[in-house]
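Just the one chain here, the form predicted alone, laid out as structure tokens.
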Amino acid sequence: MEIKEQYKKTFLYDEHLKCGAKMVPFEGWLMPVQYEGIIKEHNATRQSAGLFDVSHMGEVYVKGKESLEYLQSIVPQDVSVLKEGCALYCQLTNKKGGLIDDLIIYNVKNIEIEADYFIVVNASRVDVDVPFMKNEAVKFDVEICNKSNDLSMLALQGINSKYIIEKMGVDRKNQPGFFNIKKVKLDGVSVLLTRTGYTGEDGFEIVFENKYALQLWNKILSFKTEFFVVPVGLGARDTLRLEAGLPLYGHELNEEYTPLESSLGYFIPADKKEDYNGKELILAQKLKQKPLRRKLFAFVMEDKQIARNGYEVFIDNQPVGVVTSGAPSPTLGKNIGFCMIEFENLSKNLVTRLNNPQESLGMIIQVMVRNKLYNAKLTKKPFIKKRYEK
């Protein structure tokens, strides 16, 4: 007997179908990939506002006397600098310095919830992250509570987002600032409102009890005529984050790549005193005491071909790596992507050039598309200017 694979559904599954969504399996969930079209949804988010159901993401509460000491031991970032009501982008690392996940940690000690810190993790990594976090917690007076099944999340992104939030009950002066979090009431519903997102635009992520998902979804979409907000699926979410130069777990990040190799060195402090998993290698790479084994680069195709995830990358006809993400950029009208270049078999001179931004920017690489090489040029990320409201 054939066993049909079971997928999880968010509390908005039926509503997505009513909105005309094309549903696809994604990391164990059935999620909308698009409604009226990826380009239309992408452009609406850039020009007005887009609403995303991101309830598949994981949420974790951390509480206890040693919450801070615990978090200091599992991420390379210095969580002690995180003020109440503020957020910090972090990486969860393993003993080898590889990336178990990337996540956002919020200090919620000033908010009336049963936690000292609130963590949002990737949907694909909840079942890995939570056991890992609980195992690491046994050495501390701390409690780890997985709230992923109890909470839903919406992302409202775009220049009109702040006006929609205002209409729903939180005036502009009381909205959280960039990478901040507040507990507020939207349309009468108690929510955690954060000024974060995955698009490069100003916007919010809204966390609340599952039972309010339909109410908040429909309320936000009721502003379609006034503020031109549209529902957005995974397809446009991917092109938006790619244009903004933001990594995706399983593509630019995995358990073999260190933060430095995934071009996240900016987020790694060189002076953090506390020990954490993989610190020896990560810090040595940060201080250039140990060489990078590989490095992530952004590129723009010179030719009209689209570079997709998994396509081989070449330099001077020599295979050097792989495309990790690639897609057409609706904003730029060009084909863009990320690639991971492996240094192991490259000449010392080429590695030196690749590690020097003045020499690597503009360097020509080739991408194998249907058994033919096409030119691309290494470039800076992000591909577009981010428009966060700070």
Second form
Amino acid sequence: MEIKEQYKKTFLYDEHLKCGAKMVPFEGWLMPVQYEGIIKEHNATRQSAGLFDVSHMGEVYVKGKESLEYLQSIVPQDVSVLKEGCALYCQLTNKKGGLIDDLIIYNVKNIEIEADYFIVVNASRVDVDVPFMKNEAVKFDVEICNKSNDLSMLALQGINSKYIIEKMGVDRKNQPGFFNIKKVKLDGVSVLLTRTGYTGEDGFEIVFENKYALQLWNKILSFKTEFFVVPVGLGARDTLRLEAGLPLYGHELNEEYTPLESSLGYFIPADKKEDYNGKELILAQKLKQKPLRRKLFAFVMEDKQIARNGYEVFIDNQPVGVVTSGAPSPTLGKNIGFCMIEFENLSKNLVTRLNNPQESLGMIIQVMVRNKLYNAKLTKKPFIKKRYEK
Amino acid sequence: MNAPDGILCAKTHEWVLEEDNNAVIGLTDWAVEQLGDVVFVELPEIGSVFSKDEVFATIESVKAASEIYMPVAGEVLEVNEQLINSPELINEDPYAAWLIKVKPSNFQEDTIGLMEYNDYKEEVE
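Could you give the coordinates for the form predicted together with its partner chain, as opposed to the form predicted alone above?
Now the complete complex, all chains and molecules, led by this one.
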């Protein structure tokens, strides 16, 4: 494959090649899709530990007297409840209530960095998010700083992660708790250490200056024989997040879908006082005063066929939507996925049934695979039990 | 990887081997390496007839579905049933894990554009 120069490389590009990675273009970056094999990497993360280079993700610092007021105006969540040293899963919404991105906001007021809030955004959306966030910031005494080019990021996920972090200088009692962030010395390097991830496993994300990428990557992988940690590529990252029921921007989330339609209603407060972009529709959908126009569902294929992104979905032979993500689940040995069902042309009765979890769970749908329909069953997400240490 | 003597390879990464006047068809080791873990194989029905370059099977890896093309035209005589329950055999040895056996309709002419294994390897690497 000819690789064009315009792709960005993380500071670990050469290390990936040394580990035998197959590199692929991903959102403007050349990233490892797999090393030894997706299933091996997937299982290692579930059983011991997996190390991911997620340096392509975007990092944004928010600083200023009105940081809180500013954030309150751009996400549906109530950021005022976010305590120092803690993280909150949020969405950036547009005026129509659609999703510009999903992100994690960390309150870092207690931490010595040049920010009040630290935000991690999707690689695919940095170039949309940052101009949007800067534009929204003009009304506030606040400064937005895109740190994406200065910082590298690793994710260490799986049950053995905590032992590796301990060996690198942060003992168990000093490690951040679930969805917390701390500034620590890891292998002598000053890093932001968070107890977050995208796999459904206990684990950490580690943010630091680019120049330490090699040192930390190789140090973590040096625990291969002791804690069975392996490098994991984007292929297994996708199957891991899918099993954990976590959405991916551009698949389950986009500028047309509201958080409620993308099944993120759980994260939307009904009682937030402050105004935010798209509040009218999002809140009305939350309070069931306005109908959902569509809804995201999780499904398990009943046949051996694999549903893939973009495949058409049917109910009683009528086209009703599309698969947004689909893959074999190495943990379950079944083929799983998400689909977006559009309500616009459906009978009232069917929409009512779909909106009622007691009726929709277990409902049979069909997925068109190579011009044939195959049965799938709507199910609860996540597909597996998450194993966070809280 | 030991490719059997006498196989011919297509640009679309299928191999074909003449055996008792029939043709055995599979996927090359290079293609399998690119696919990664094979998790599902959809094979045609016995008796179905395909022309050269027509899609006759689909191989799914964790990441994606790939269509497999006929290197030579013919009627399907046999499919490798083992692959239905053990698709990973393709990863283990893509030459032992053949996909289908066909009765070719025009073997000599259809194989004109195919490459010997060594030439194929040079082409893809």
